[in-house]
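Here's a solo chain for you in structure tokens, the form predicted alone.
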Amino acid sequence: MIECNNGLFHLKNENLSCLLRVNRYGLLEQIHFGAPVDSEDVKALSCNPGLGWGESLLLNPADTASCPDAMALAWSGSGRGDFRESPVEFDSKSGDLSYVNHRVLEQQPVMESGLPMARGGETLEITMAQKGVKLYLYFTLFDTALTRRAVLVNEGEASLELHKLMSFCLDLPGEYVMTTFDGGWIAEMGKHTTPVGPARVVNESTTGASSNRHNPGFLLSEPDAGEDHGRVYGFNLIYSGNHYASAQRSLQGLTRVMQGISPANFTKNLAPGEKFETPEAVLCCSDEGFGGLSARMHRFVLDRIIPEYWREKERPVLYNSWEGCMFDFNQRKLLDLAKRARDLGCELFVLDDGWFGARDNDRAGLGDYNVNRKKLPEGLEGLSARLGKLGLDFGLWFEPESVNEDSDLYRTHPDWVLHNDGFSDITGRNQLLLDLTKLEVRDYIVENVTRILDSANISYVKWDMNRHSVALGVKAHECILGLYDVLRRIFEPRPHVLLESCSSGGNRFDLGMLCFGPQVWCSDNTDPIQRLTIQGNLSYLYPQSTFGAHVSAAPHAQTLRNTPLTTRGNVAFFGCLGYELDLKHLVSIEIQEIKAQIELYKKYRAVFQFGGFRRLKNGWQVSKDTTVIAGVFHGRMDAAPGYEQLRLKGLDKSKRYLFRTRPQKIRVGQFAGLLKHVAPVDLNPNGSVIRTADKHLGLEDGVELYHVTGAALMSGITLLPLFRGTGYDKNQRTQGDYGSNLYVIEEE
């Protein structure tokens, strides 16, 4: 509920409060943003600076409480004696917009702009002005996070040039450290931890896109905050383009924090009476540490900001034909591979790069649709076809907003490419961007890919942008909105086509995507051991169901490493699981280990995709109903090894639950080489007798079955050893590097 009384404002829920005043300056005051308090909590809230700070300037000489730089604020100008960071700049005039009026809405109006937004939500409207310049400001409260944007309306005579405006400034008293999610492709979502001090900490993307080299969702932590205790801030952006956060805590120990478009070669002239709307920021909060902190993020994410459509529903298990056989297939090839991934289990099929134009390598074709009929002799309608007949849905990999030279499009259409005026075309994997600031681009766009999709029974969509922009100034943010305004027009009118956006894998991870289509592919790089670092770092903001996760050949593509195909699964399991390999090179034992996979993920799979998901010390925990599902994860394995044990989190204490082990079948001919330690006889490694055995069999890993409380389960159960060089023996973990286990708990 949002409460307005005399110039204080108080939204409130039982998760959060968010407590604002206008004081007698007309300036917004952040009296707190924290956790559940009470409106008349305010005056022990506030920042009291008694006789202030002897340099300060004084909007008032008789009031040393009148120090703009001294006030814990949610929003700032300059010029007026607050010298921190101004989340607003315009012309060279910016001061203190003042309080005006404010109103109460039912949610916040749409924007004109066509920003993706959260859904409903009441909404605080606070209304600011100085001469000739207008500011909307909008709190929306929602169960477990409030949003915050703003709006810059020019009601002067004369054009205004917009050169900065964030989403949102809040101050917060108190000591935190900055958490930030950076690295680069197939890299992805690197966890960096910098204290804030007097120094300003920013974490920004100039690429053209929210980018994989810093993701737009950062983390404030009290220093000693850990995985279950402590306070921690969340904040993420409803954006996909450049973005822009900081964080710098002032003498007065105020740290202040704000997000928005970077502002990095930005202007907009806003003419009389034009406006410049920012994008939806989200503000989280919690005290129980980042477990609290990223359970209520989820929920927010599946809440408010997944389409609705598929917001509980179960994603399929798919195969994806780019690992498998890349440019190179034809129908016969692709049936092959459709009828294996059926056996296995997998219900969706996607045919990804190289269906259309002459696109046999990435150097040409982007920018056309027409299918390639010696690929397709049947066209994509036909393929669907044959893939409805053997009961698997279909699926199609799209590039729409970049073009090759060489293409029929850029041969006819070369002034629709985004070009840097003045400067010759950079390219990008071969490749250059089309001007989504033009309608008839944007047009060409949703007819073709439209025509695709009706044309055949398509019910799924990967998304993919290959490339960094090189668009600069306010182009930037106008081709973002261009992009929205293509996937608006395509996908809203069918929101049963799953769409998971790509871009160099995580390139543009972000809520704004997220508004669109309800998954995003997380990375090029499949490698698992990389992927508990990308996947786990993206729990701290993002739920697991928008995680796309593929199991791919070993040794892999991006890092040479040889997992077991058993943990390439149980990482895959905690996300919306997948497969991209070429099938056909699958021994006997792999077979029915993926068969086991695709059949127990199926069985939970709302448990692994919409279950409540937890940091563990030694891996991940996912939680629905009276199901747990635990994954235990290793990376190089040490000789001699001691016990190990598994604490899970939030369970039942006086429950009693079943705890079983997946079972893991290890290959024989993965030992071969040691066999002569404990076989009566010599045998060959790499003899007939060996591979038979891995066609057809395998070795028990490690199972444990136990019937166990609930405070057990919380307070840690010894697992079953791992290999100690001493045999083989089917009570313990052989697993070797890179090895794990799955375990499942069900309430008795």
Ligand code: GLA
Given for the second form:
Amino acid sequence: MIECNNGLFHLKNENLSCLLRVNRYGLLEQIHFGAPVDSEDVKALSCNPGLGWGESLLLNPADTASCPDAMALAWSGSGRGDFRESPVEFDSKSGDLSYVNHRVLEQQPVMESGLPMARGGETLEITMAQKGVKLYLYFTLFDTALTRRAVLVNEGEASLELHKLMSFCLDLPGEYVMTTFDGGWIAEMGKHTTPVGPARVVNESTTGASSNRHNPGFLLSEPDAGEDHGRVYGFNLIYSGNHYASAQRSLQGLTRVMQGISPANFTKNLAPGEKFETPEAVLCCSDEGFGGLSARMHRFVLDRIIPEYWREKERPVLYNSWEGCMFDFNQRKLLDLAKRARDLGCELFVLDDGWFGARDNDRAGLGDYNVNRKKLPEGLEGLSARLGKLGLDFGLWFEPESVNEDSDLYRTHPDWVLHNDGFSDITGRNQLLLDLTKLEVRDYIVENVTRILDSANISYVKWDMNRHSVALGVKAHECILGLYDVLRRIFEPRPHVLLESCSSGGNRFDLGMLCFGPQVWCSDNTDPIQRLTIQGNLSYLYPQSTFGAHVSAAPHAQTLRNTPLTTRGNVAFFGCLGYELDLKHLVSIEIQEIKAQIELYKKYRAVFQFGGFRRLKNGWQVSKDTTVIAGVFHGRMDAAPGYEQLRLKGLDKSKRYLFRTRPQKIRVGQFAGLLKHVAPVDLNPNGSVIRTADKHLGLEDGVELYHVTGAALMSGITLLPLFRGTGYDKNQRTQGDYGSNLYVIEEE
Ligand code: GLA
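Provide the structure of the form predicted in complex with the ligand, given the form predicted alone shown above.
Every chain and every other molecule in the complex is listed next, the one we just looked at coming first.
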């Protein structure tokens, strides 16, 4: 509901309130953003500058409260005495903008630039102006979030240079800590917290993409907020290019926060009559801690961002050929893998890189779309038909935005590439970027990708992008708009094609990409212990159905860590499950375990993918309807560990539940040398008896079964003890480092 009354605007529903007021100087004050309040509360909620602060500039010398520098504002500029960071900069005297009028719209207007947007939502449009410039601010209300964006129009007679235009700006009273999610390849989404003080804290990407260096999503929390208590704000941008966000506390104790396109390398020349639209930003708040905030963000992403077709559509268990084959495959090898994958329970076979042109390594072929007939004599059509006969769907990898210099495309159209003007080109993974601002380049991509998609029965696309470019310069934003145009033209007419975007793993994990495809490959690192960080931290802002999570080989290719297959599965369950390893080397006990994993996942797929996700002290929980599933994970084990509790959240205290451990086996090989401790035999740990036993036999790992109340589960039940050097017992979790368990809890 949006109420407008005498310069007071209240966007309100049962979860949040955004209260704005136009003051007598035409400035837009932010009275409140957070839990629902009443419009009548305005006086009590507003920041009143009273006699002002000593050195403030006053808009009216007779009114000591007329100091913009001390006001809590929802927008500002540099031209009227607010010396804090300005969300807008153009020409020399930007930011003298004052309120003109407003409108309430049933839903927000579609952006002419083609930027992706959240679906629906009642919208307040506030128009601000100064001579020759109009600024439209959009506030759109959703169930669990508010979105904001800005449109600046040059209404003057001369052209205007725009240097910076944020999507929103907001002043919040109080003290906050900023949490950002930063990293790099195979180390995405590290969580870092920085207290917001008088020095500005910035979260920015300048690589041309939203990047793995700094995810655009970030949080501001009260210093004592915790997982289940305290105030936490969450912000994100529906955009895949360079982004910028900052937070800074003023002397008056107001934290100014803003987010938008990064002003670095950004200049937009607006001819008279021309406009610039910012991406839409998402603002969310919870007084129930980080967990409460995540639940609201998840709801928003599922309901308003990912394509409607995929909203609650269960995703297939896939097999991906990359880690198992890399570039070295042919149809026979692929079909052998496919058959094995099918027998394990996989539903979709994804052929990764290497199926086209001279693509036998990453030095050649990118940009070309002719199927490599040496590897695939029957083409994609033949391969997909054979997969179909096996009962498998077919998915394919593309990397359409880049080109190798050693490709037919580059040899024919060297001018289609972004060149590093005046300097030599700098490649990354032997690639250059195509210039997506050119219509003929976009047409080439759309024509080729759609031709391939329509030529075979392809139900899934992995859309990769493996390099950044220094040659983007001021074209960065236009290139992202070009990408959106390409994605829209390919995928909107084919909503049934499951699009999983990727960028060397999670180098472009953002809400912009999620508007076109419901999943993102969040990291090339599938080591489950690293995934606890990556998936766990993604969960602050993104629901688990938005990320692919694969089981791969151990020791892991990116960390050399050796982890149990059970843990690899238990972690990958909390995402869209896939397998990515050479299946022909699996031994019987691994085959049994994977079959059991897939069977369980399929049974509870809706719970894993769409259930409410919660972070626990020692693991994760998902719950949907009458089922709760919890994973408990361990890193490096201490000697003689004590009792461990599992404490679930959000259950019905009065209900009874059946609590069961997912049965899993412990490989005997790892205990070979220890057998003499428990059995009167002296077996060679490297001998054939042990090796054979290891392939086929497993020891039972502590299984628990209780009929128990929700009250007890929420108070915390004590799990079976962990191994502590006193021998094997089947009523014990005998796991060592990187062990884990999965518990299925069902209402009785
Ligand atoms: C990137 C992706 C990988 C794989 C390779 C193929 O690194 O992140 O998953 O698709 O490209 O070249």
